[in-house]
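The chain below stands alone, shown as structure tokens; this is the form predicted alone.
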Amino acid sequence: MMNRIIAIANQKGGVGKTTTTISLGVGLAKSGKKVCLIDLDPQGNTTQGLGYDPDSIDITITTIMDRMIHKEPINSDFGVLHNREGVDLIPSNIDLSEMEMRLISIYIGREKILGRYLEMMKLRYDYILIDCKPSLDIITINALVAADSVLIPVQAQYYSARGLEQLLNTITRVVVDGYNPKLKVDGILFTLANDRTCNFRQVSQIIRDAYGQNIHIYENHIPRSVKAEEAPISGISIYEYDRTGAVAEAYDRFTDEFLQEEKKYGKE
């Protein structure tokens, strides 16, 4: 098994990054994989979505990155939360907003702080999934530099399609500039979809036509659902909140497709 770090990224907010991170993570854990989720958003949505109060947690990804900056000793269990749904979590909270300013002040190696930590963690897990913040700042660049690949949730709307090009350009710069020459795109996942509308069909076809020859576009898509929006409030995944619902079933199918692609390209 190849131990993999995957950044789940899109600089546009509200496209289902956190739901995808949690659902894919729990889905992989259900498939017998050892999984760690990294909450890399100061809003702490992944942390909340797994039932934790971000403001009450003392050790977060910010604490860890700060120790890496100052070269303080740290072990692989430091700050890891073991969630009852079978995944581990490195949580986040608003303190991460301050980390961006600290990283900007570092002249050399600021884009590699997270990667140094995850190299230490990587062998413990089959998959480390990073829930990136909705921007392309130095925090997200750290995720792209640390990752083996990127999974891109996209809502099939016009503005989402336009924003996709900016993200792909950033990924290309990370590769071309030598920060992470091996970084790949695993694929594009359509989320919050209503496949009965002309808009979904038109925009998804535009994205397939524009990028489908070079980037895998997952056949399965995730429908919009009130249940999926309610699940994070309850602090549980969609699998526990609405196990037989359309979103849980869609993430089940997507997880199976994801694992098939892993085998297809020799990643598993």
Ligand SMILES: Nc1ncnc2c1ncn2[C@@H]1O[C@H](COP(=O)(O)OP(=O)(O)O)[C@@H](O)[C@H]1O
Second form
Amino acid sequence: MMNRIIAIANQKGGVGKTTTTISLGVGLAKSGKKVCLIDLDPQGNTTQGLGYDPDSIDITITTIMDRMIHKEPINSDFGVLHNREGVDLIPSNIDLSEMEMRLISIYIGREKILGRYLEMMKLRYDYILIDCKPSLDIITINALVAADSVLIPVQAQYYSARGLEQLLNTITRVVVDGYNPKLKVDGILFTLANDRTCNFRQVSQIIRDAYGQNIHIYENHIPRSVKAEEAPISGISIYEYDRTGAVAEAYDRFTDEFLQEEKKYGKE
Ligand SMILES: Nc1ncnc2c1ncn2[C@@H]1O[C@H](COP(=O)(O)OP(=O)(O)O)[C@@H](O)[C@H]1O
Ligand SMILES: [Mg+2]
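Please give the corresponding structure for the form predicted together with the named molecule, as opposed to the form predicted alone shown earlier.
Okay, now the whole complex, with that chain kicking things off.
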């Protein structure tokens, strides 16, 4: 068992966090890994994207975090959905939007609520992937404190670099302030790329020049496709929706690259 927790984060919305969480998760499961996805966004897009109706689910990540706050015991099966594409899921829905206020009112340990839960859960999985919400609030901090590393999907656009700076500063704070001294950045994954435009090449080069020294940038990038845009509506991953399409193939190659990187750093 790998027992690795990875936060998939970027405070910008619409950059492919959810799509990457589902696709990498299903990709790793296809490679024989035991995978659990944590939907940590009140929008519940990962939950929806795997075919569930967020509003009709009783036990969500909010229920679980509430129990952790009140120090009530939790069984490791509690609330876990077993998806037919081979991944487990802790779902989310709009209830999570009230969690931020609840966490703020906690005097000590508000950053560690999710981490305390995942400490137990990680023993059961090779990979736990946390799909973060598009903000750098205490809920996302909880993910950064709980995680071993962060994977950053970036849409190669002119304004991406500035947002990246803010995210990296937050990660640094989590490390140097002692909340999670071992937190690492796995790397940057370029998503939603229009391969043929010079814009993608220019912007990815700008980001490479600015950050490539310190941060790994994955060789594979994810192209844009209409099929990938449609897949979530059907509640299935791109692997099922458009098996032989460019995006499924890109995530397949990225999953291999991701696993290779894991080996390189002696994690496997
Ligand atoms: N490779 C892709 N090609 C086309 N559309 C995509 C692709 N990846 C994601 N999308 C679409 O873009 C939108 C944002 O993606 P999403 O993964 O939900 O981003 P985030 O979780 O960062 O907000 C969604 O509608 C999604 O279906
Ligand atoms: Mg999302």
